Structure formats: structure tokens, C-alpha cells
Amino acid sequence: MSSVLEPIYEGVSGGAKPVATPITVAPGDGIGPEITEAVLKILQAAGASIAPEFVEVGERVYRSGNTSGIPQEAWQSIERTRVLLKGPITTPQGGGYKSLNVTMRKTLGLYANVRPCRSWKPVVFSRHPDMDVVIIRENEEDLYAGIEHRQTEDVAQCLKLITRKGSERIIRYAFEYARTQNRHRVTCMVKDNIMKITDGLFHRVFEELAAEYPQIETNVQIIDFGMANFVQRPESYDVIVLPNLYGDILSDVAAQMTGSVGMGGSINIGNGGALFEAIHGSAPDLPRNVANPSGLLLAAVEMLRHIGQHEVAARVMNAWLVTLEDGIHTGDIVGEQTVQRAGTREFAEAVIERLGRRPESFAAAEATAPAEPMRLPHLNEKAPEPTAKALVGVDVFVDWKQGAAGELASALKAATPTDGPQLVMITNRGVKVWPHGNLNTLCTDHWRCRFQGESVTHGQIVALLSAISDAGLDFIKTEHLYTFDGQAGFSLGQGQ
């Protein structure tokens, strides 16, 4: 696809040149075109040898018709370069439209979201200049794989799917992360003091790889300590991990903490590829030639790094740095330090002529390699240890509004079969409210009716739920209770 953008990046001038990598730009919507433009000419007067294939999503493909806001040429365009740096895109208002990034991690399997977080003293305001952390996010499943239904007048839920497979991945990775960037320690923020299952086998996951890497340091928070810590003490972590929903959260507070979003560049990575991008959005009313392209030229120079360009991403790194160190500034960023305000063009004509300087205040970015290459984890296909898997109820979710909980459990005992497995508790909102529930308790029209029983069968349940509907009760959905080897695989009603 042509692109305005196209005559910006020719090539590396001068001398021979070596084969280009390949790479998807896509520019975005607002201010990602020129952001996106100002980035291509640091990286090609800096020696970068990329050959960019540019592409359109974001906006004018919503508005299109195209709900997901990638046409299928930017989808072959990805698949051929493995490598995508992309701009802001602008999301139409309204229902029907499908989040882009989400659409992309999924289909490309970017399993890590990874969002460097720094202060960068003395030049940016913060009160935390000794900040320096890496959070890695999992990208695919937790609350985000996107399951939900209305299921009453009263109720909708929302699925929390956390697995064995996504947690090891996600959670490999961050250890090889720290291993190969020189990082020393690792920490885990969950919830599992109340989702003792989901995010305990997060936990659980963490704890048995951390045996692989003794070298690193290890902690397990609960994510509202950890959070509320982190905001006073960021200097104390290092490389964070986190289920889907709080690394969303972590990682937009702990770019804010740096001093400006404006600053913050992100990876998302996985064996289908990866994406780097801005993590600010696309400010559709900010004036031309005023945002700050810092945090898509980052993340460029970790594109660079990726696809084996550690002396180009060392020369714009230090070139950037040094214009940092000037008092170079665009107007995100003005502050004492600030010499001359700058805007979007004039910030990146100032990177490059300060290429091939190293900073003074700064540490510079140096151009080797990591000694150890940075192993992308891959699943464990190995079949796993047998487990003793004993079908003992069911819960059934009932839709009741004549009632109270006692009158629904005197219909529900009237209508069980003798034959199988019955009822012992009734929740709502998760709390127990039959028998012995409280008058207090709020209740809705979504109640919770558990079944249990020995040797429990298929054929029982579905006889269960075939009395149920001839009474008259109106169930909505059914969730099947495991032991695995003895071991409660459901959760307890709050009360009970």
C-alpha cells in the first residue's frame, strides 16, 4: 500500500549497503503520522538498514466498514516482516468496533506486553528519579479474553480464564528477560488471597520457575499492596509480572510516575512476531507539529535491538539522550532543565545532529549484544502427570425473581430426583443466603444452586436439569464440580 510517509525512508546513504530487515509501519491516526515521520528520518540518518513496508489501520479502515481496523494487505504485510511499528490509532465512538491491539495480540499470539519505565532525571520532572523498572504483562487471556454474557435483568458476567500454558509462558518470560538484560530480580503481583484458584495457579506457575533461576532474586505480592508500594518505593522493583488486567493498570500508572506518557515506548512480543509502539494515544485535536515523538522513537530502538541493530540503537539512543542533556525539549517536557522549546520536527533535526555524541548525565547506551540471546519461550508439549479428576456436583445458576432464598430452595428440593446428586447450598453474589443466610444480604435475581454428591454421573445432571426446567425454573447456566486427586477444583460460597 502506498503512503505519504514512503519517500521519508530510501535507505541508508553512503557506502555499500547491507540488506535491509524488512519491517511493517504503520503510521495511525492524529498525531501517529508524523511522530511515525519524525522517528523514520532519525532512523535513517542514524545508518538504520530497514526496508519499511507501510500500511493503513486505525480510522479510515473502521469507518470503511472494516471492523477490526486492519485491512487483509496490512495482515500479509506482518506476516511477511514478523516486525510491525506501528503509530496511534483512533477508535470510532460508538458500539461495533473491535480494539485493534487486542485483535493483533490475539491473532499474532503477542502473549508480552513489555513497558520500560524510567525516570530520566535531571532533564523530565518526577518524584521518583531513581525509577528504573521493566513490567511484562500477559497479553492474551485473564479477564481480557473477552467471555461475557448477560445472563438476568439484574446480572452480567465477565470470565476470568487463567491457564497453566499462558501463565508458564508469560512467566519464562520475564525470567529470561531479567537474565539476558542484567536484571537481578523478579516479582510477582496477584490476587490470590480471594481468587484462590485463577490467580493461585498464576502463583503457583511463578513459584515452580523460579526454581529454574536461582540466581534471581524472587517476591509474590498481592497486587493492592504491591500496587500501593509501588507508587511510594518504585526504586525497589525491577522486572514485575502480572496477569493481563493489573499489568494494564501497573503499567499506565508507572508511565505516568516517569513524568510524561509522552515518554514511554512498549513491545509486544510473542513467537508470531512483534509490535512497538507509542503508549500514549493519538490526540486527534493536538495542534501539527507539537507532540513529542520520544516514546515511538524508543520503542524503535528496541525494534532495533530485535532485529539485531545494537549499534544503530546505541548511536539514536545516546544521540537522543545528549539532545535531552541540551535542554532540547518539546512541550511536554519543559521545565528547568529546558533551553529551547521544540516541537515534533525541530526535536527530531536536533536528534540528528547530535548522532554519533555520547550523554554526560546519562549512562550511554552501549552497541553490543546481550552475552546470552533472549530465548523466547515456547509451550511444554510434554503430557502432563496424571490426575485423579472426580465429577462430585454441579452448581446451577437460576434466574428467580418470586422469592426468597428459602422459597427457591423448597422448589429446587421438591423438584430433585432422589437418584443423584442434591441440593446443599444456594449463593448470591456469591454469598451464601440458604441455609442460614442473612437478612441483610442484598440480593438479585441470580442465584447460585449447588448439587453435590458421591460418584456423581452425566446422566444424573442432565436428569437434574431436565426436573428443574419441568418445574419451572428458569436455569442459565450449569458449571460441572471437580475434585483433582481429592482436591476441590471450585470455589466455596462466601459463608459456608
Contents of the next structure:
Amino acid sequence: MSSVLEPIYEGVSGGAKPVATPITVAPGDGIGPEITEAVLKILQAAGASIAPEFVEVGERVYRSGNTSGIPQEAWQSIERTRVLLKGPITTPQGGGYKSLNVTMRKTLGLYANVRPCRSWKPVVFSRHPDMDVVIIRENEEDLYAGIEHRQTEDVAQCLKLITRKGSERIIRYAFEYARTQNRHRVTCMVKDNIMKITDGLFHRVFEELAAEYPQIETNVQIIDFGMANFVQRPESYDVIVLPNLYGDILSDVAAQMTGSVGMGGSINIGNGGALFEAIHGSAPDLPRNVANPSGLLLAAVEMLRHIGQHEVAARVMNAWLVTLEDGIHTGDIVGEQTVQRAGTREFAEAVIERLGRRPESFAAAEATAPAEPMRLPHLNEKAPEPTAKALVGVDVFVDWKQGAAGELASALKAATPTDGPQLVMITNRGVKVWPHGNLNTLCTDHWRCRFQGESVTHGQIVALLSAISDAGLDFIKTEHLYTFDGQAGFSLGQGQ
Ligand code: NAD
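Return one more block: the form predicted in complex with ligand NAD, after the form predicted alone shown previously.
Okay, now the whole complex, with that chain kicking things off.
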């Protein structure tokens, strides 16, 4: 597709630099096109060897009836270039529109979200002037797998999926990031004092991989304490790796703590490509030529490093830092250090004028590539240890409104075939209500009925379900109970 921005890059894509790296550029909505224009002008002036292919995604595409907001031409370009520089987009109000970012992450397998969050003292006021942290969030799994069900009148559920492969991939990414970017500590945050099996797996994989990186300091924190500690002392963190939901929350909290949403860049990266964008949205409230292009510019600097143009990346970064030092600031960061309040275009011109200079108060960016590149082995390189998996029972979930737990237990026991797993426990919302329940427990219409035995077969479970159904009970789902090398692969369900 053609774009009003295309002429900016005529020089490069027109053949001035024969080895220009093709990238896809989606200017987006609202302030998107103007900050994209500003960023591309800076990149061109700095000598970036890129050949942008412009595509349209976002509001107009949504409104044309495409519920994903991404037309086929955009996918084709991204598949060709595998690098997308994207302006923010506006999601139209009302239902029926899919999140463009979620679609891109899932379709392209962008499993890692990397968000550097640092404060820019003394230019931007932040209560945490020494903060310089990189949040690495798993992007595909956890509660965001999108597997939700309503099963009874009263109860809805969302499946939290944590996999060994998914955990290994993101945690190794975090360690490799730390190793190649000279960062010294990786912190993992989980809630495995409660979610012992799911978050416990993430924790275990972290410990296993930490052993491969003895030069990197590591620690594991429970997310509630960790996040509380982070907002108090963010400067004591370096790289943080988290499952999806915690990472989503912490990365937004961290970005706000830096003092300006206009100064944050974000990277989504995976086997299918890499997406570089600002953390902020399309800012429909802003008039023209006011927006700060820095967030997208910092994302573009990361893009240049990703495609191996380290020297250009450092040149852009240093000119940007000098611009801040010289007091040329967009409206969102105007403060005591400001000498000139600049619009989007004037700010970009100021950065261009400073190309080739090095900052004095900020540490200068260096042009060197990491001594050793990232090493992300294929997941199937190391075969998993074989485990002895044994079926030892089944949790049968029943929709029951007719009475108390004891009555349900009697009905189930009367229906249960003698040959096979037997009823051992009933819980409601995870709290044991039979045997020996407590009258104060709030019960809904969603009962988890646990049947256990030895050497249970699928046939026995089918017979049990059939008998439960014949007894007029509405079973709504089942979860099989397995042991792995003798260890229970299920929670004990006493409530926490
Ligand atoms: P927003 O980030 O667009 O704006 C929040 C506030 O920050 C506003 O006051 C805005 O003026 C200011 N701001 C944002 N970027 C700025 C910049 N570069 N310079 C100066 N000030 C800036 O968030 P919102 O208002 O909640 O969302 C607006 C639209 O953006 C919505 O349609 C939302 O869905 C979309 N959005 C898109 C993305 C994305 O594409 N990645 C991310 C977030 C929100």
C-alpha cells in the first residue's frame, strides 16, 4: 500500500543503500502518523539502511468490516520483512473488534514482551530517579490463552495455562537478554505459594535455567511482595521476568513510574518476527504537532539493534539524549530543565541537528554489537526426561442446586459403580465441604466431586460419568487426576 509517509524514505528504498533491510511500517491512528513521520525522518538522517513497506492497520481497517484491524496486505508484508514498526492504533468503541496487538502476538508467535522502563532524570520528573529496569513478560499463555467457560448459572471460569516449553522460552530469553545487554540480575515473580502447580512450574524452570547462567544473580519473589517492593525501590531491580498477567500489570505500573508515558518503547518478539512500538496509545485528545515521538523513537532504536545496525542505533540514541540535555522538550515533559518547548516536528529536527554528538550528563550509547549474540536454542534440543504418568482418579464437576453437600454426596455414592474410583471429597469454590464441611462456607451451584482409586482406567471413568448422568445429576466437566513419577499432578483442593 502507498502512504503519505513513503516519500520520506525515497532515498533509501530507491536504492541509495543497496543492502537496505526491508521493514514494515504501520503508522497507525491519531498521533501515530505524525510520530512515525518524525521517527522515520530521524532514522533517515542518521543513515539507517532500511527499506520501509507502508501498510495500513487500525481504525479505518476495523471500520471497513475487518474485525482484526489487519488487512491481508499487511500480513503479507510482515511475513516478508518479519520486522514491524507500528504507531499506536485506535480501537473503535463497541464490541466485535479483536485486539490488534493480541492477534499479532498470537499469529506471529511473539512470545516475549520486552519493556525497558527507566527514568530520565533530571529532564523528566520521577519519584524514582534511579530506576532502570527491563520487564520481560510472557506474551501468549497464562490466563490470556483465552479459554473461558460459563458452566452454571453462578460460575464462570478462565483456564490458566502455564507450560514448560512456554516458560522455558521466555525465561531463557530473559537470561540471554541480561547476558548480552550486560545486566547483572534477573528476578522472577510468581505466586506459587498459592498456585503451586502452574506458577510452581514457572518457578522451577527459572531455577533450572538459572543454573546455566552462574554469572547472573537471580532471585524469586512472590508477586504481591515483589510488586510492593518494586514500587518502593525500583532501582534495586534490573531484569524482571514474569508470566503474562503479572507482567501485563507490572509493565504498565513501571512505565508510569518513569514519569512519562510518552517516553516508553516496547518490543514484542518471537520466532515469527518482531514488533516495535511506543507503549502509549493514539492520544486522540492531543492537537496536531504536540505529541512526543520519543517512545516510538526508542522502539525504533531497539529495531535498529535487532537488524544489526548498532552504529546507527547509537547515533540516534545519543542525538536524542543531547536534545533532552539541551532542554528541547515536547509539552508532556516540559519542566525546570526546559529551554524550548517543541512540537513533534521541531523536536525531530532538533534530534537531527544533534546527530554525531554525544551526551554529557547521560551515559552515551555505544555503537558496539554485543560481544556474543543472543543464543536461543530450539526448544526440542533437549528431550524432556520421561516420566511415569498414572491415572489415579477424576474430579467431576456437577451443577447442583437441590441441597447441601451431604445430600449430593449421598446421591453420588448411590450412583457410583463399586468397580472403579470412589468419592473421597467434595469442594465448592475450592473449599472442602464434604466430608466435614463448615456451615459458614458460601456454596454456589458448582461442585467439584473427587473420585480416587488405584490403577484407574478411562473405561471406569466413562462408566462413572454414565452412572452419574443416569442418576439425574448434571456433570459439567471433568479433570483427570494423574501422578507423575508418583507425585500428585493436582492440587489437594482444601482451599487456601
Ligand atoms: P493514550 O496512551 O493514547 O493516552 C493517555 C494520555 O497520555 C493522554 O492524556 C495522552 O494525551 C497522553 N499521551 C499519550 N501518548 C503521548 C505522547 N506521545 N506524547 C504526549 N502525550 C501523550 O491512552 P488512551 O487515551 O487510554 O487510549 C487512546 C486510544 O489508544 C484507545 O483507542 C486505545 O485503545 C488505544 N491504545 C492503543 C495502544 C497501541 O496501539 N499499542 C496502546 C494503548 C492504547
